[in-house]
Every structure is written in C-alpha cells, then in structure tokens.
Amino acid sequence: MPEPANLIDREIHPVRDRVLLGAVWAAAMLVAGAFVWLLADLLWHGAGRLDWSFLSTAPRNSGRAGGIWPIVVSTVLIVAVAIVVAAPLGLATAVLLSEFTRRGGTTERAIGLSLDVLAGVPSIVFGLFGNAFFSVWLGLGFSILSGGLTLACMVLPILIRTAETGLRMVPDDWRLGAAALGLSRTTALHQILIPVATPVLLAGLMLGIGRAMAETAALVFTSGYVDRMPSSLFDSGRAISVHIYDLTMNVAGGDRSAYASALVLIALLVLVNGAAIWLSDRTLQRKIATR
C-alpha cells in the first residue's frame, strides 16, 4: 500500500502542472497581446499615410508631407557601420572570455564587470561620449560614421554576452574531442564551436540591431538631424527613431507621419530578424549536409 503522503503528492502534482502551464500561457498571451495592441494602434493611425510615395521620396514641410527615403537610407547606413564594427570585436572578446581565460579568474571578472557597467549606462551618456570623442576629438563631426561608431559602443555588451553564452553552451567534450584529434584551437573554433553556437550568435546580433535601430538620444548628438540624402558616411543623416521623435515633439501636425515612420521601423526590424533566422537555418543545414 502506498503511503498517504505519496497519494497526496500524486494528486497535487497534476494541479501544480496545470497551474504552471496556465501561468506560462498567460504570460505568453500577455506579451503577444501587448505587441498586437501596439501594432494595431500604429496601423490605425499610420496605415493611411503609407504608400509608395512615402517610402520613395524625401520629406517636405518638416516631415508633414513627402516621404522618408533619405531617413531609411541614413538608418541603414548607421546600423551597418555599428554592426560591421561591433560584430568582430564582440565575437573576438567572447572567444577570449570563453576559450582563453580561466573561468572565475581575475581577467574574466574584470572584463565581465566592465561589460555589465557598459550595458547599464544610459544612452544619453553614450551620446555625449560619442559627440566628445568621435565628433569633436576625431573630427568626424555630425556624421553617419560618428553615429554608427557610437552605436557600436552601445551594442558591444549585448553582442559579447550573448556570444559568450553561446560558446559556453557547447559541451566541453567537443573541445576535448577536437584536441584528441589534434585540431588546433583556431580550427576547433572555426569548424566546431562557432557553427554550433551560430543560432545564439545571431540572436545576439538581432538584439544589437534592434537596439541600434531604436536608439534616439545617442544619435541626436552624433549623426544629427539633417533629413537630406547622405552623400557619404561623413555626411550627417537622420535615423528613423530621431525622425519619429522630431515629428512627435517638434512638428505640429506630424503625428500621422510619425506613426507611419514607426510602422516602417517595425517592418525593417521584422525583415532583419527574418533574414537572420533564415541565415541561421541555412548555415546549420549546410553544416549538417557537409558532415
């Protein structure tokens, strides 16, 4: 005969499971509902402003009329500069922390503390730093390059931490197996560790791109307000987030254009995330096919 305590546990555990499952579903639906509500509000106020002319022409009348094509180009260039600079540095630092430093050692703790502090620094502080260092000290002025380099400093902690986590998730047996086969650390990283950690690396990249695209305060001090088409990376350019802020706060009657610009920003984020997921799946399938 089973003991009474065991009978009680068997009766309670299914209830706990159902409560936990219900709580998880409720949390997921709450998050999804918040996104749907936000998207519906943007569509309600901004969908009527969206057309091909809005996407392919320059803004007129302080953004009340015209489109956002130069704004989109400036945004893409700023984010591209940030990712091109931050991604190699982030991956290299993550490799250093996960593969070449002792876990719990002084070097790892010092670098980890620096990353945690950087991740918590307000964006306005990065903007002041970028203005003082890139715009003034390096002489880049208000330019796409200054804005991109400032955003690179902002997204580095996210990229490094996610890449480090992805590399640490690879079992140590894989490293020992590679060493037993006589593979160098470089070969093991290139052929085994980094391909396995690719989904996590791309997740960190998506988070970094999302933060870079949505940033406003840092870009006001570095890339500037100019809404014309940039001629080079040394020219000033207005990001979509800055454009939305300006239309909402400084331009009377610019709300509809601000809502439409926000829809374009969300669409760009969806496209970037979809491309990253597709690239991740394609990379994994290619690695599996070649084995």
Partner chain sequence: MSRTARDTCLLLGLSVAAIVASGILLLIILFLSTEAWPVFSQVGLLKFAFDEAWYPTEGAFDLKPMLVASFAMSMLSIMLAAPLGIASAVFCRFYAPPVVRRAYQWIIILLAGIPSVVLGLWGLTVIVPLILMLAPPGASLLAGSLVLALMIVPTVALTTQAALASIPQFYWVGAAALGLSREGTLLGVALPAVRSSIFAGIMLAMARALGETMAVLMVSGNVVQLPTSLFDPVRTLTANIALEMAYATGDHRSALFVSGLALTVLVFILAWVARRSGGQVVHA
Given for the second form:
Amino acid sequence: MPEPANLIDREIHPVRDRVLLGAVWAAAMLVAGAFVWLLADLLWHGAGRLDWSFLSTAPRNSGRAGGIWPIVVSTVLIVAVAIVVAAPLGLATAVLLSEFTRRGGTTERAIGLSLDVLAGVPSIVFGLFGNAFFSVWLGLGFSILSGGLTLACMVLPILIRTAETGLRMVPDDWRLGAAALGLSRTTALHQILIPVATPVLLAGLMLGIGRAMAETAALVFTSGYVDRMPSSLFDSGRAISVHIYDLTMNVAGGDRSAYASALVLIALLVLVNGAAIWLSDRTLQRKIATR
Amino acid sequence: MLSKLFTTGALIFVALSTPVIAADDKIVITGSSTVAPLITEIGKRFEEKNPGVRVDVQTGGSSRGINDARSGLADIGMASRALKKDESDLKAYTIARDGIGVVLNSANTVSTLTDQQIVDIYTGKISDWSAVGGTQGPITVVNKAEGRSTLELFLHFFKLKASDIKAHVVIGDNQQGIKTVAGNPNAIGYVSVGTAEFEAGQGTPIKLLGMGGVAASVENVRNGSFPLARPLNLVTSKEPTGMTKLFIDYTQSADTHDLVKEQFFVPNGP
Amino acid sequence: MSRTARDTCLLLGLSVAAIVASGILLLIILFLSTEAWPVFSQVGLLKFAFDEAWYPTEGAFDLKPMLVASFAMSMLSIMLAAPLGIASAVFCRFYAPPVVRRAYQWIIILLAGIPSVVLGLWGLTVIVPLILMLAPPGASLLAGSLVLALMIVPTVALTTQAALASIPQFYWVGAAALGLSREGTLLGVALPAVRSSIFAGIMLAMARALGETMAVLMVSGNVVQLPTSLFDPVRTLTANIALEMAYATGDHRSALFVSGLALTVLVFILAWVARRSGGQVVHA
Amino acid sequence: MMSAVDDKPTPSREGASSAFTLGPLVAGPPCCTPQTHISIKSVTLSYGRIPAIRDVSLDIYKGCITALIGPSGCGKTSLLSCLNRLTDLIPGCHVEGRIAIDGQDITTPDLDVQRLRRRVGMIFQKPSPFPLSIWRNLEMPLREHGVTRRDELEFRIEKALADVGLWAEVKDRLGSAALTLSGGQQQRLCIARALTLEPSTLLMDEPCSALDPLSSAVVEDLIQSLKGQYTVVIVTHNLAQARRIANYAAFFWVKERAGTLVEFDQCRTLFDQPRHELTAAYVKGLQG
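Provide the structure of the form predicted in complex with its partner chain, given the form predicted on its own shown above.
What follows is the whole complex; the chain from before opens it.
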C-alpha cells in the first residue's frame, strides 16, 4: 500500500503537521516508556529467580521456593479452553451482527448493548458467577473447565466487537460479487470475508488471549488455587496470575517469585501471540492472494 | 486449515475431558486466603504420608470457608478468625495463631506509641507525627477493609467502631499493608507480626511497634504475652470422621510446626 | 444439503450463538439479583442511594461515593488512554520506521496481557510513592487512573490499528490526489472514516476500566469518600467487592452484590448514552 | 489500477482507434430471435417506503443485447438487481410485480436464488475479483455449484478465459493474485468467472465505465461477441456504446422521484426516431 507520505511531501500546514508528528511520537514513547519501565522493574526484581528449574519444577514453600511448571500448564489449559469455546461463539455472533443485521437495527442494538454491558462486568463478579453457575450449578467444581468457561464469558465481548469491526470493514463489492455468482453466504464467509478479515480477527484474539492470561479475580473462585499438576480438565489448577496475586498479597517473601512468574507470563504471551501471527500468516498465504 | 486445527483442538479437548479415576480420597478445603498457603503446604506433606489421598485447597475468604463447610461444598473450611456467635453450629480447630502488630516505616523517628496515641491517630485526633514526638509530617492511616478479621480484632482491642476510624488508605490482604507502609514514610498500619518480623529482617523498610509495653514478636505471641492475636481455624459442620479427621489431627500435631513457622505464623502449644 | 438450506442452518447456528452470548449477561444479572435480594427485601433500595455512609457491618449502605469514584476513575483513565491509544495506532501505521513498528507492536500486545495484579504491584511500589511526593497518601484517584489508563491503552490501540488497516486503498490514493499531506489525510480522511470502530474500541476500553478490580484495589487507597481532588484516595465499586467479600456474611455479603448490580446499571447507562451520542457521530 | 499500458488489446481486434469513433449501428431483430426471455411486469421497487422504480414493464429478448439508458438515479441498476434477486441483500428493499425468466416466476420467496444467480450472471461497474489467485477466482464458484472433477474444472476455466481473450495473457500465472491484473483484465476475469457457470443471461452494470478506452474497447468487443449465445442486459451511460452494441434500448427517467420506463424500442429506432420528447432530448446529447 502506498503511504500518503510517499505521494506528497510538501507541507501546507507545517505547524499543525509538526505538532501532530511530535504529539504522536510523544504519546508512543510515553506508552513504550511506561512498558519498558514496568518490564525493567520486573527484570530487576525477578530475573535473579529465573532459571531452568524455576520453569520445570513445582512450587515449594508456598511458591517462595521451587518453580511454576504445573502452574504454567494449568494456565495454558485454562486459556485454551476459554479460546476454544469463545472464539467460535464470538465469531458466529460477530457474523450475525455484521452480515445478517442492519446497523442500528433492533437486533443489533440489543445484542450490542448487552455486549457492552457484559464487557463492563467486573472480573470478580465473573468469578462469583462462574463459581455459582459452572462450579456449583453445572457441577464442574473447582476445575480448569469452569475457569476456562468463565474466562470464555469474559473475553466474548472483546472477540465479538473486534470480529464485527473486521467483518464490517470488508468492502461490499465482494459480498455482491459472491452473491451474483450464486455463492451461498456460507461459502462467501468461509472463502472470502473471514479470510480477508483475518488480521482484525487476530488482533481481537490477541486482546482476548492477553485478557484471559492476565485474569485473576475470575479464576480464584473457579479454576482455583491447587498448584498440583492437573491430570484432566476436571482438576483444579492455579493460573499464573492467581499465583502472582497470592505471592504478592498473602505470601511474605514471595515477591521475587511473583516478579519472576510475571516474566514467565510475558514470555508465554510472546509465544502464544507469535504462534497466532504465524498461523494467520499461513492461512492468509493459502487463502488470500493480494500480491 | 482452520477446520483441521479445530478438529485437533476438539480431540485434545475430549481426551483431556475424560476424568481420570478419582483419587481414593479427596479432601476439599476452602476459605481464608491467609490460611490457604499454610494448608497447601501441610496438605502436600499429608499427601506424601498417605498415598492416594488428595488435598485440594481453594481460597475465597473466611466467610466462604464458613459457608462452604456449612453447606457441605467443602469438607473443611478455613477461617482466619474465631467463630462468631451465630456460627455455633460449626466446630473450629485452631491450627496456629497470628499476632497483629502496629507497623511504621523505618524512616519514621517515632519508636513507641501508647494505646491512646494509636487510638487518637486512627480516629483522626492526631494527624501529624510531630504530636507524638516524631518529625513533622502528615500521618497516613492505613486501615483494613470492613469485615476483615484483623480489623475486627483491632477495633475490639481498642474498643472502637468501624465508623470511628478516619483512614487514608484502606487495604485488603496483609502484604498490601506491608507494601503500603514500606512505600510511605509517614504511614502507620497494622499487620501480621510474623510476616512483618520476616520482612523487616529481609530489609523491607518497616518496623514493628510494641503494644502495651510488650514487644511485638512471634515469641511473645506464642507465650501469650502479646495482647493482639487471632486464631487460624479449620472449620467443619459436623464431627469429622475418616480422612478428614486424620487431616485435622495432623494439622494440629507437632509434625507441622515447621511448616507453620515457615509461613510466619505461631504454632499451637509451647 | 442444498445451498439455501446450508445458509438457513448457518443463520440458525449464528442466532443460537448470539442468544448464548447475550444470554450470559442475563444470567449474570439474575445471579447478582438473587444474591442481592436478601438485603433489598430488608433495607430497601433507597438506603443504598441516600444513606449516610458505607459501614455495612453497622447497617449503613451508602453506595454514592463508590459510584462516583468508579465513574470518575474510568472517565479519567479513558481520557488519558483514548488519545494515547489512537496515537499509538497512528504511530504504528504511519510514523514508525519498520523496526520500531514491530517492537512497538509487541509492546502493545504484551501490555494487553500484563495481569492487573502485576500492574497493580508496579503501581503500588512505583507510581504511588511518586504521587506521595506530590501529595499524601499517594494511593489515590490519580494513581488508579494512571494504572488503569496504561491497562486499557492496548485495547484502544489495537482496535484503532485494526480499523486503520482495513481502510480501502482508494481512500489513501484519493486523499493524496487531493494534495493532502500525511497529517491532513489522517485527520481529514482516515480517522473520520473509522470513527465508529474507534468508538467501539473506546467503549470496550471504558467497560474494562469500569470492571477492573485488582489493580485499582492496590493503588487507589479504597477510602469510601467523594473525591474532591485527584490526590484523594477513593474506593470503586469493584474494589469494594474484592476487599470485603472475603469476610462478608449475611446482609454485608448481599450488599456487596448490590455493588455489583449498581456497577452493571452504571455500565448500562454509560453504554446506552454512548450508543445514542456515538450513533449520531457515526451517522453524521 | 488505471494502468492501460499492460492491457494489450487482443489480436482479434483490429484498429483500436475505432473505439473513439461511432461504429455502424447494429441492426435489430435479424441477428437474434425476438423471443421473450425475461418478462418484467409492473415492477415497483422501494427502499423502505420510498419507491425507487415505479411500475416498469419490459420484455427482454433471447440472445439480444438490451441497453438500459437514462440519467443517474433513475433506477436502472435497481432494476438490474431485481433480475438476479440481489435486491434480497439490501435490508428494507421491497419488490412488487412479476418477473419471469423463461416463463418461470423468480419473485417467489421459495425460489432457489443461488440457482437463479448461476443462470443469471452479473458484472459490476468496478471490477471485483476476489482477493484470491486467478485460478481460485474461477474455481471456487464452480466448486460451489457442484463442479468438482479436475478435468472438467480445467476445461471450463480454460474455455471461459479463452472466451474473454484472457487465456493467452494469464495462462502462465494462474496462481498469482487476481488483484495484480490490470483493471481491464480484472473486468474480463469477472466476465470469465460468470461465464464458467454457463449462465443464460448476463447483467452488466456499466461494465466499461471504470476502464480506460483501450480496455473498454476490448471489453466492448467481448460483449459484442456474447451476442446470440447469451441474453445481455447492460446499463450504460455511454450512449455511443449503447448504440454500437445493443439491439434494444430502454430509456428511463425520474418521475415523481421514482424511476419509470419512458420508452422501449429497437436500439436504432429509439436513437433515430424517438417517440417521446424526453427521449429525444436525452439522446440529442448524443446526436447534437
């Protein structure tokens, strides 16, 4: 895509343009600076604790010693359950909103409003609700499954909103073109619209994964506190963020392990998001050809 | 591509969903987040001694422990407080105690406070450290959130009501109190004596104040001379039997005293 | 299966998904209401709005200061985060050299995944002492807003970025053909073209800010009072639940669920107002 | 997109300069059977409550090219969309009246619209190949319509590409992206895509107006060559073009804020001896 800057390089509003340039750089540097500061803080306190055994062993002495391996496994399982449930549900709802409802119509307004409100439900309320609904009412108990399902409810609005945006952005030309060829809407979605919207869907997925990985309050009451290696999805498993919370708030002398766990969490995010980017690039290459 | 991925995902999902044969005996314990780390450690040692037994510890607060023990959702509840009057239907087993002491930032020049001074500070009558012999600076009163057992203990000891206290920062868990006081030279708070002693030893800038002439130390909590302490309890709805009884007995035995000390609590008995 | 039938099946499936997705909220409201009912039936609704103060163990249930705090904190944080997030997206797309862009992209993605506990911890040990130097006690409305802003910047940035990426090429070409500079194109064409998507992102971010619990609990001081300045400690509705739920019993516990309901109502009103005004912006 | 350079006219066309002069008028019925293929009876189309076309009746003859002409906003494109039920996609769009293709009513709700759209292909003003490879652009619709045998797919795709004069140009790069083709090539690809489905009718909505004169001429030739095999309905603002290629022409005008059919006749008659003064004034733009 040709950048506008390549096409035009004379300045008509030098002051405005310079101010905007400065402001954008300043804002970006501010955000980056805050992140680097945060990361440096984590590294400063936690790097000394990081080694292979921290990754590969189970916690001892309430997490002050030992590692976090079972907790990493539980975290990945919980997030996987959440995404496996929420992604199809979210995509389906987004497709309904963008392809089958009119913007500003009653259906769109009702569903949209309920999603906006759902996005604002506090995570601790999700936790209490998840406990009452999944753990007790559905009888799943404290388990990775209840935790994952609770998180699925939580990330749903994010996934739906972003996917809807992505699909609405696909030019109507292709919708009309597909219809004129007698393609079913299913085919048009599957072959063209969804692949074209993939970058946006991916951005939403990353937000969702990030949110799910970072969640604490919703998991304390659902996937629980047990730091043993889970043997099935019906086992309770402690998520990293719950572990971090416990270490910082309840365990005296747990701070270094907490910082180190936070670093592991960030590494995990890099891995998961990297995989997501790689996967979408592959799908895009196979499905969509623009160059 | 995506559909293949989903199929694989679904297969893994199904494989993992198949519950493995449940452990011979599973004890579910829920409740206080203060007690949970200790019980987790005791549970692990108990599991080693009794193969086939699983101890699942869940948190959620003392009231959750009480409720779950009462409703039968948990075999045992954990509470970092004594039972209340309307909880006489339950049975409590004290496994350890936890002293509560007043802490200041170590930069603070004040080294002792009388009970009256503490009351005056917490009720807002004294608002500057110079009034109690320190260097000038506005006092930041750190208080616990409504309902928390340390708050109730504190209020009870100083004969105050929750609404009497004029706090500047309200905190939840113990470590938040320590971090808040450590980060603010003019703060005053009250936290668990054991953890404060440990943190001070680790170089965290806080110091414990004595109370009523008794130094705040684990030793003084153990021998009963320190006035502010709370029991850490396991709670059951009926007389425990079988594995549950075995576990409760084990938690109260001397076998676990080292674990109790590791968590900076005060073991039962001498 | 014929193609038309396949489409019908698709629509059916999508509708079911949408019903499930919007049904969750109803379930949650039902759950909150059931849990809150005991205290409602005993002390009535008005007590939560017109009581003197919040001392639930002493039978005082005033939620006003916390409603105001929740509202103020989320507004402040979105006012900080929206420009930062939009600027971040614009930076990534138009200003950053390729290497910087990739790095910055990762920063945003990772920032989205930093647990609120970690942000809270950082806020408590870094931001709060800094604010303390300006005005005690440090833990304050400002600290909460700053930490929240950092937390929701990625939401705004990623949604804006996604929206900018999907602007058809002829917009850029068309704008360039009109002799618009990069900045002119941005302000005059690109951002207006995607304002509805940006708006949706901001709504998501604001909802997140309203619902955030742990980080806010750690840095905002949690004193139940109407804030008179940025440096006053405040307690949000979410922090209220998290702080007191652990030991709350009986009416106190019920009252905490009323906090949850109150927050839901607040979000509902904000979302509704935003949709009405936002809708006009979008269709203008 | 407007790169005319790489859009070489096909060898079959001699003297591209003729695109700039008025060609000889194409005679009416003798080249095609005056047999009704599509019958439009009292069609009124409205968006919400606002009618866009009012009471249009028109017969479209088999194998002929029928041009719909008239000023912008007079409902030509809307009428075109009725013929393959693309109107279904527009929320709030409502069609009354009867449209029959080969005697079969296509306005009934239980009609298989996808089968209809296979029989009635459509070409849009803006070339809209999918963001797929050239091959996949042609293959995907075929598969959707049940053609899955490899040899048949290859045969049909090659034939369609050859019919639109694109085969020689793209046969070595079928795997590259369709969006890398020039505008004219993209439009011919879209026509080929419609042809692979073996439709009986092609609807064209200003198919040349987004193309440069050379590409436009190539596409125009292509449309000419479809005559006889396919029934073509074309909307165009280029009166010279309509006059060059169409057998029949229908003139639309806006009356009471809705499009209506003013005059329908053989192309030559409509241009040379318009019966209605509105038509006369409109085509005078061409003649004057």
